[in-house]
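Presented below, as structure tokens, is a lone chain in the form predicted on its own.
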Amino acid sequence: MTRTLITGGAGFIGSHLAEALLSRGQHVTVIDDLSTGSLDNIRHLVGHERFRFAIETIGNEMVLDRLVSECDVIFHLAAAVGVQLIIQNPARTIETNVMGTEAVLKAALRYRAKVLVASTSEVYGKSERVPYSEGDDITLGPTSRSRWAYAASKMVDEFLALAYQREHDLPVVVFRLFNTVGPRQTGQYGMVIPRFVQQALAGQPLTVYGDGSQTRCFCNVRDAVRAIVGLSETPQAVGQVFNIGSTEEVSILEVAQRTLALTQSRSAAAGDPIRLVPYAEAYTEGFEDMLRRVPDINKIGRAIGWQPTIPLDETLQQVIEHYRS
């Protein structure tokens, strides 16, 4: 029976994740210091015989060592998330990435443990060459814009997991998050549709920043949870790297229009219910985004045969019914 440890596993993903494993007939061990994530996440999996859980920091390495050595497969996703986090705690970001990852991997090489290390779809930058692929050349701003910050520190990821499984034949697999959303997402550091969810439940104008026209795909996480499954037991996943997401490609100003309609939002039926915010006010002077961000997901695809199945708007009920209850 696999035994499997998920870093940041009271986080959105990692608590969709916990469940998927457990279903699975997995024993499933979370350590995540609550940083970003939540015990109201994985509340419901407390008391679960093949599950437990450490309330900690993976800087702690007497902890993240122990938990690592009774464990088969790590799932690798703590990590500093969001675009207004990442903004306003850059130093933090930084760290939490870098160093965290190397932890894991030392831990996980004492072990020979797998190590899936989830990353994102921010590593391609500014690059204009869409559907974005994992081979592609990437275009990243200037180091003094700090967004930036979060994309070379999961490139770093990148590199140091490659690195190991190349240099000491670690088990290493990548994988590229592109926009997952869905039940427990939080608004709280930038996340789009919870914001928007949360807005027009409470009958608010919908914040849209910039003009609305930017592209995004949005990946339901259950989803996104059964490819990061797929390749956690697919041998030849091993040593590459994957996109992973939507290829609906849809705009944040539909999205907010979407919004309104499903939950029938008093906002709808006040004069202005979509409100534009320049993007030096939702952020900081000089904040840049990308027009379209699309992933090519050809490649899983052949690995293990994944592809999305929940449209768009059946997540954004999820998530509707999700924060109405």
Given for the second form:
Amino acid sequence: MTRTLITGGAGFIGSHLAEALLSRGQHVTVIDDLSTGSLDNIRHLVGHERFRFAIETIGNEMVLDRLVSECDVIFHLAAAVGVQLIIQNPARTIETNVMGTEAVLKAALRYRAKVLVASTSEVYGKSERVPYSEGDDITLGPTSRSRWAYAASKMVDEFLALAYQREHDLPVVVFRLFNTVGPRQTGQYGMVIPRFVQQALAGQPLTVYGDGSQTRCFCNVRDAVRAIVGLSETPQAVGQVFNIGSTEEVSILEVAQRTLALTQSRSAAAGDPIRLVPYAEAYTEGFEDMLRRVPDINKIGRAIGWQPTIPLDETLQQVIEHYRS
Ligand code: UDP
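Having displayed the form predicted on its own, please output the structure of the form predicted in complex with ligand UDP.
What follows is the entire complex, opening with the chain shown before.
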């Protein structure tokens, strides 16, 4: 039986991962400082005989060391997330992401635990050549724009993880999550789908940034978790980087329209159900949004036979049900 540790396990993706690992018969320990995670996400797991959690930061070396000493596989998800949060707290983003990953890798090396490091599609930066493949060159914006600190910090994480693998033969796998959605994701840090669903259910206009023609591919969290678990169980994945995302490309305006239709929202009652918000107002002056973001998922397909299975409308339904209950 595998003993697993999930850093950031009280977060949106971490809590779904904890469920999946428990249902596979594994032991799951969560460490989370609840900075963006929430006890509500894991409350239903408390009391499970193979589940335990520590409300603690991964910056606490003693606690981290003990938890790592008791596990075989670490899923390192603890990080500063969400574009809005990153723009508001650039220093914290860089520190959390870089120092946190360093602490996890150092501890893993002491006990030779396998580490799966969560990265992000943000590392593809502002490239306009989609779909994005793992071996693509990367172009970021200038350091004067905080937005790029997130991508750069996650790139350092990836470099560090791969260096531990090469220099110390530590088994690591890096996965880059593209837009991931599902129940329990909060709109508090800017994520578009929970925001749209909450706005629609409250009868408020949906805030579409820019002209809404920018596109994304939204992957259901259950599909994403299945990919992460698959990578953790595949020895050939070690030392490699994988994209995890959906290839169903949709414009943000269309997401807004589908959300309105599926919720049968009253947003229209008060006038236009969609409000176009200029980027400068939504984020900061000079904010650069990615026009398209599409993953190439051939590599993970070849490695573990993974493909996303849940269409966006079904995911939207799940999120709507989550907020309705
Ligand atoms: N977005 C939007 N309205 C919102 C929040 C986000 O139109 O209330 C847009 C955002 O500008 C981006 C897309 O939705 O183009 C996805 O944003 P999110 O923060 O969910 O993820 P990102 O792709 O930016 O990491």
